[in-house]
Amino acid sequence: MIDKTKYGWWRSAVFYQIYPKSFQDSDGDGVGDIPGIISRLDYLEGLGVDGVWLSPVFASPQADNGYDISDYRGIWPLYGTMEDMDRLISEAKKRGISVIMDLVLNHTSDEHPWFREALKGRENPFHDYYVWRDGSPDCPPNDMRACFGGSAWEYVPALGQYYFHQFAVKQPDLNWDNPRVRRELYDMIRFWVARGVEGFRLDVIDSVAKEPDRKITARGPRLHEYIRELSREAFCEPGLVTVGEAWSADVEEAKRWSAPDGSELSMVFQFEHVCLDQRGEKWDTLPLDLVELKRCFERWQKGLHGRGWNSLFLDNHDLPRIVSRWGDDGKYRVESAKCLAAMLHGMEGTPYIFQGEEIGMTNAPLELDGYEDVETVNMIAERRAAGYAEADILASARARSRDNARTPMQWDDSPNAGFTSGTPWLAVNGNYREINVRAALADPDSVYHFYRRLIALRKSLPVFREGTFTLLAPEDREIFAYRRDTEREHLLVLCNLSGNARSFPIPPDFEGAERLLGNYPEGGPVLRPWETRMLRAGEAT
């Protein structure tokens, strides 16, 4: 078992985001809960993950799912109890997995007591929470967009002014600027820690420093000086885990962020690999481009190797899902899950595994009433009112709504998928009766058990943490090799991400390696359609 004492601990783990409104409802309300988490703790632990990153479970109106904060030291009550998140805690740790909070530091909800105070005058203390500025009904203080559509500032007729909110308007930005908000925001962080929280998934991090007035929204001039007070203030235990979510973040800002020395966070957690397919807009896509993608990661393995750490992920809740974007949901479900499962956890990092991922969940065929997710539900309206056709916006929709993530886990064939005895939140996918946990637990050639096979060799073989990235056939645009390197352990991993058989090359120095993993029975030089294979060399003499 992993020492979570000693830093640097995460290097050696994999962790497991579960999105707690979709994961599993014990009350039948049709919503997920804590109670419902607790219970399927086992099964976490059969998979061999080290540690579970929980979207919000904060108290919150739920304008954002949780994203938009009304009480940090509060529970959504129908999430639970802060008794069910201190037994939570407790029991996840009998099983060697640590609780990793998601902390929303750039906003809060319009609804927490900071703001309600801040609306009540501009001489109130609290006022300068928030990001405020002078203007007219009819003039607001500039251009600029929200993420979610419309103005990014909101009138209060009774102030006169308006209020800055990068997101929703439900969510205003909290002035980092005011040493004020910065200490509230510590205290809070040291009160979830001494209840044996283990760490902290910090959302929209890279915006905390935001200019409004010079349109800067991302790593404003202030931002890591903010984030090492971050970090030496609220982040004081050497076992702390940090995650900084960082849209805006490069190689050379990721060194900053996830320094070997602490003095920032432990890993970026950057998305430009997953922003390749799209076209401006996310909602308006584009085929993938293996070649760039392939430079994509290589840019990062390398250029972070002994400099910093970065987060691995396909999936998460804010995207859709890897095996309906990137793979082939029909034909080769299974098999291209499975291959872009090695793709990744081959590489250097801490993988992260969104909840259904590990079974090969898809995307949902839903119909434009049925949307949940604000960010799709204000795309739909301003496209309809742009004159887009409906069957275009559906499209997109489809595509791209996070709604895609966030459908009821899919535990077996029951009705709604095991997931509540109630009406779901948000319509289970229909495929749940041929893909859920059950059936992939009693099928030993299943996604889930290829990813626990991955888990364990990650935590076995030190050339997943320690090895240099060597990209091969950096041109071929079918086929995804690359080979990790340290002075007495190699490893190979192919992958033919492709419906099309492929022959490859095995260099030299493999031929006769030992077979780590693979998702079809032993083969020749062809790679078959979504073939992957992971090879070891074995320990030089």
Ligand code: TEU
Given for the second form:
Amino acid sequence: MIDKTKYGWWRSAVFYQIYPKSFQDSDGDGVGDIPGIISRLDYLEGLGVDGVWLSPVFASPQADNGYDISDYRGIWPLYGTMEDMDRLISEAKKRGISVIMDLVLNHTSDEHPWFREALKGRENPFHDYYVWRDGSPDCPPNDMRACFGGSAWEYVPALGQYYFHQFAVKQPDLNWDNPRVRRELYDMIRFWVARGVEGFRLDVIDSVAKEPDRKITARGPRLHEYIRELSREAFCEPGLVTVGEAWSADVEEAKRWSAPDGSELSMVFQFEHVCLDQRGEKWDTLPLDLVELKRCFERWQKGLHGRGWNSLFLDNHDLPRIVSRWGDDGKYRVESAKCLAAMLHGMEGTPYIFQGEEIGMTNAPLELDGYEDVETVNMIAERRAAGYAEADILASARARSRDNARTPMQWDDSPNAGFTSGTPWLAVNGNYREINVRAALADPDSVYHFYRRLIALRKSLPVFREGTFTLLAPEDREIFAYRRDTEREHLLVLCNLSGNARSFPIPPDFEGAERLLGNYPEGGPVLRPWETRMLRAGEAT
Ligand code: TEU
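Please give the other form, namely the form predicted together with this ligand, since only the form predicted on its own has been shown so far.
Up next: the whole complex, starting with the chain shown before.
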């Protein structure tokens, strides 16, 4: 087992993201909950993960499924109680699983007591916890847009002022330039560390140093000063793992965020790779150019080697399901899910698996009136108003809505996939009779068992953690092949990301090498549709 008191333990770890609302309901109200998560810890232990990142479980009116927090020190009653949370932390720890909580520090809910106070008047001590500008009803301070549509400014007539919100109207931005705000947040973080939480994911952390007058949201001038202070004041324990969500990060920026001296964070989620198949807005999709994707990963792998640390992910609660996005969720669902997994997990960094990815869950075929996500609902309204055809709006939502990732976890083939005995808050994907955990556990060739082996390999072979990365055949439009090398150990990862059979020359030093993993029976020189192979040469250290 990993020694989690040591700085850097997370370099050998694999994490699993839980979206609590959709993971496991224990009381039949149709909403997942903490006792439900506890009941599935044995499953996660069996998979072999070292930690779970919980999307927010704090008290919240749920305008953005918990990313709108009304009490950072309370649990949303539908998820359970503080006692349940304490039990989850200790039960997880018994199984070698750390609990990583999701910190939403950029904004609160408009129902947070701080904001309610702030609304009482300009002289109220909490007023300056948020970002206000004077204005008149029809003249916002500027034309900045919110991420979920509409203006980023909301007028409060009683104050004659606008407040700034990068996300939904119900998510007012906190004013990080006020030192009292920062101190409140640090205290709150220490509260959770004292309860046994072993790490944090930091929501849109690159946006906290905003300067709306200059239309700056991400990467404001004081950003790294604030992050270093946060790290010093709140993340004092050497064993804490911290991962910042940073849509704006490029390689140079990520080196600062994840500097090996630990002055900022352990690592960041960067999103360059998942933005390659869109044109401007995420709703306007483009086919993925595999050559671009390979270049992108190569840049990150080489750039951060020895100078920072990568996080590795293809799926999360904001992204469509990867097997539907870059794989083939029809004929080659199983093969392509494994192939994409091998592509990702062979690289240097800390992998994150999003619930259901490990059984190859697919996008959800919802109808336009079935979407719950605030971002999708707003997009549908905006595009209808702008005169888009219904069929085009539906195609965008089905390809890109965040609800694709949020349909309930598919545990078995009983009604509602074993997620709830009640009515699920979001429809279960109808393919649960075929794609579910029970079936995956029983089938040695399932996507689940492939993930389990990948996780075990990463832990047993140092080359996964330490090896240099070399991209092979960079211009090949179907095959993603790379090698990882330490002085004594060599790893070759071959991924045919296409439905065509393809030959590929094996580098001579891998002739006769040990096959660690594959998604087809051992075969000759031709890579079959969506075939992946991992080969190892040399001595393990
Ligand atoms: O996401 C940040 C973010 O930028 C997303 O809104 C992203 O642009 C969008 O999801 C792409 O579809 C974080 C959380 O992960 C997300 O769930 C929250 O809604 C958001 O912050 C606000 O807290």
